[in-house]
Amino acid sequence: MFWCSRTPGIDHRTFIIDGDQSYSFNEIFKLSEEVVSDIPKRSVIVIESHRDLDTVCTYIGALRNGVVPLLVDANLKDEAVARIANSYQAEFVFGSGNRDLAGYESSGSARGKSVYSRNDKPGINVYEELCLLLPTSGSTGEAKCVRTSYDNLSQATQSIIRYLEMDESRVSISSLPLHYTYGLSVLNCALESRSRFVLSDKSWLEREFWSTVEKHAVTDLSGVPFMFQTLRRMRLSENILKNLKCVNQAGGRLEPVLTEYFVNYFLAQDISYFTMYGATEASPRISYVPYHNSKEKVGTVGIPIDIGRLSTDAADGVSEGELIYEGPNVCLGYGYNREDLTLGDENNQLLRTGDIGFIDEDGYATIVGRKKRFVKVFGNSVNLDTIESMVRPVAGNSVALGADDKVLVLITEGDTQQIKNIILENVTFPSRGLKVNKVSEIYMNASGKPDYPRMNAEFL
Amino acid sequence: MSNKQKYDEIFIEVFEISSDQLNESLEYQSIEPWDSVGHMALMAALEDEFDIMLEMDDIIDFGTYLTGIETMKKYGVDM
């Protein structure tokens, strides 16, 4: 398990960049187990993600002592943090200083941040390969959780840094939230391979960022559609560019022609570009474009990682239909209480991804639509049930739509300016991504249920 | 119109503002349209209107309203 310690040897090394400190993997062991020696084994824990030292050390610490961390976004409002906080019962938030948060007493600190601690013991047991849990859709501070194994997070880990060949000379840095299961994943595959994660919570578009690539020579980037979208206006200078050795990108669909550019760009420079599709139900990832391959298969998401098998619930497996994971990185399940974390394997190392695609004959496979109510906006997973239960108590009749970023309300009566604030209140995702429209009609199918295929076609 | 008031009319339009939130103190992530995805729409509405391709270290740097006016100058629009 990347989380426990290895030889001294190689945990004498650097592992964390913070500025211009650096620690080892044996100081950061240490620093972690500090932040959690007073909790209880089997405890879970809700950590306010930041990308900062106190988070990472919080996160590791859990992992260490077996205790159950469930990060969530540092914007959200205490209201939504209480919220999930409770629904778990979970015995202990370490956020910020000022967090009002109903249920919970403020009980001292740990490193930078404040430990707010349940009043109610809850007393049920979790299970006990339970690992982690991280929300659904996190940006709309919805309780509801996957419920990820030890081996689950170990296994999908281990195969993520064989693909990408990781060793100890990578050096990655924060550019993704860590309660992203795609921004987690970059700093587990970095503890994995023992090699170097610079933390910066700058944006690329900030010049602090990249001058912090250049300073500790960055080897690898990851990111999310949108960011690519930003980059490929950038000219990246030759110290920086000599430095990389990986680029990838996960999160969502980048345009065809974007990943071309990217994949002929990187090539040039002798970088490989992986295209990466996961879910944080997969711990997180199903497939990746090999980048030898990445020329050939533009606008495909790859074959399945090392460890799983990917198919389409169509008669042959591979035409179009829902596309089908199975490996040992499967999540358990999902969950919404604290009864539900005392539950073991729901899924039988099977899911079922909501993704519509169908695979060629050398075995990549294409998405060309979404069956669930989720989209990608940004970058962040947004649930458009969630949206819509936000909307209703106010505006009444009202639907939600959505495609790649874009969530796009339709109301019959009110303010449309009015709704918008009302949703931006409760979400963190770029207020860019929404929009709220007024509308004579709300369109219903035969069995009185909103007709969204319909909608979608008019609308979107 | 003249090029000032369509570079107005572009923040008012990013950004879904009324134009009497538009004024000179506004800068990247004092309102929360302005946050990185919507500076890069800004960006992107501005070039469309001036038919003008902004470097990269000319969109890091444009980072108040103001600012912007000179960065229009010096790619030539006239203010």
Contents of the next structure:
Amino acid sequence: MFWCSRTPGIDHRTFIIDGDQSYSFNEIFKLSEEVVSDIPKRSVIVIESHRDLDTVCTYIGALRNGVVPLLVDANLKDEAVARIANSYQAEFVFGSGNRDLAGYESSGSARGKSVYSRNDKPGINVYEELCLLLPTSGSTGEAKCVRTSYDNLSQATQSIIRYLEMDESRVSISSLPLHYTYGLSVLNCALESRSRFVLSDKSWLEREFWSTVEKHAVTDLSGVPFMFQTLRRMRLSENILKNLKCVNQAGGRLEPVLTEYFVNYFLAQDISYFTMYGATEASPRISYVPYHNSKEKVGTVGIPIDIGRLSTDAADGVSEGELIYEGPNVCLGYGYNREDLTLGDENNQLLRTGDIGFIDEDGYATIVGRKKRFVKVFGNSVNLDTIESMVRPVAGNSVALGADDKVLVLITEGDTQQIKNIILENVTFPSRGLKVNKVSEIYMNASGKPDYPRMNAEFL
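Having displayed the form predicted together with its partner chain, please output the structure of the form predicted alone.
Just the single chain follows, nothing else.
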């Protein structure tokens, strides 16, 4: 497994760069052992996740010692953290020093994190192959988690390493939260390829982030659509572009016009640009667009990774329908409580993605929407993702919400009547079913994706 030690020559190389301090793989492994030295194997620990050394060491220490980490957003309130911890009867919580967690008491500290121990010990042992728990809704504190096995995580990470052609010369950076499956995958890939990983808690909007990218000669950047919308309005320095080798976009659909822009921009600099598609349930990768076909296949999410197969549920397996992925990286299933952690593989390597799409003659998949993002408006089936695609070229950051007989589009800039006219020219439902409102902010979750549940609750 990639979190295990290898030869001394490799493991003495630099792994983590934290400010002006560098740590080798061996040093990180030693620190990680110290964190979990008193934690019994097969315990569950909830880790309050920051983009910092303490989180990295706690996570790696858990993997190396048979402890099951459950990563949560550090911004969750005490009640939400306690709800998740108690749902799984987690033996320990690694968090902030001022947490008030029902059912837990403070029992010391480790690597800068306060340790909270459960008052009553669970009598239920977890499945021996269970490796990792990640919440499906990282910013709301819901207990539902994806159950990932050791083999799931290892197989997916190794496949990603192969198509990104990563080796020890690469330098990645923590541009995404570590409790977010995509952000965690970037760390895992650095660990697998024995390359360097730079810690930063800054965003792409902050000058300090780009100063860090330039200072440490970062070669690999990973971002979600919102971040690329921001990057479109920025200018990267020659030094940054000189060092960059690979730019990856995942975490949702980027408008084809923006994808085409970045493909051309980075290829002109001899930088590989990858559009990628995945899910937490796939540990987390399903498909990618090879950089050498990025121009020809703009708008697609690519071909399946080399360990899997992608089809639709249509009769011919390629016409429009729900995308279905098969591979050894498909998770064991979901968990809601401690009893669920005793379960083995419920998915049998098959994942119904919930995405509607089709596959072309070259094997490239295109997503047209989510099953849950279709609503009926006066008898007409409306794809809210398609509505967003109509609006964003004109209004920029915007979202479409919907319910029966109602579509609501939220924009932060632009003329509401103009936007409404554009939509009505391209749909068949009556105008009374459409509203366009201007708001001060499009809510985003910690992963940089639109926070649809919050906006549905507030605006619909």
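Keep in mind it's a predicted model, so treat the numbers as computed, not measured. Positions refer to the first chain, counted from 1.
Domain motion between the two forms: of His50, Lys371, Val318, Phe25, the residue positioned at the hinge between rigid parts is Lys371.
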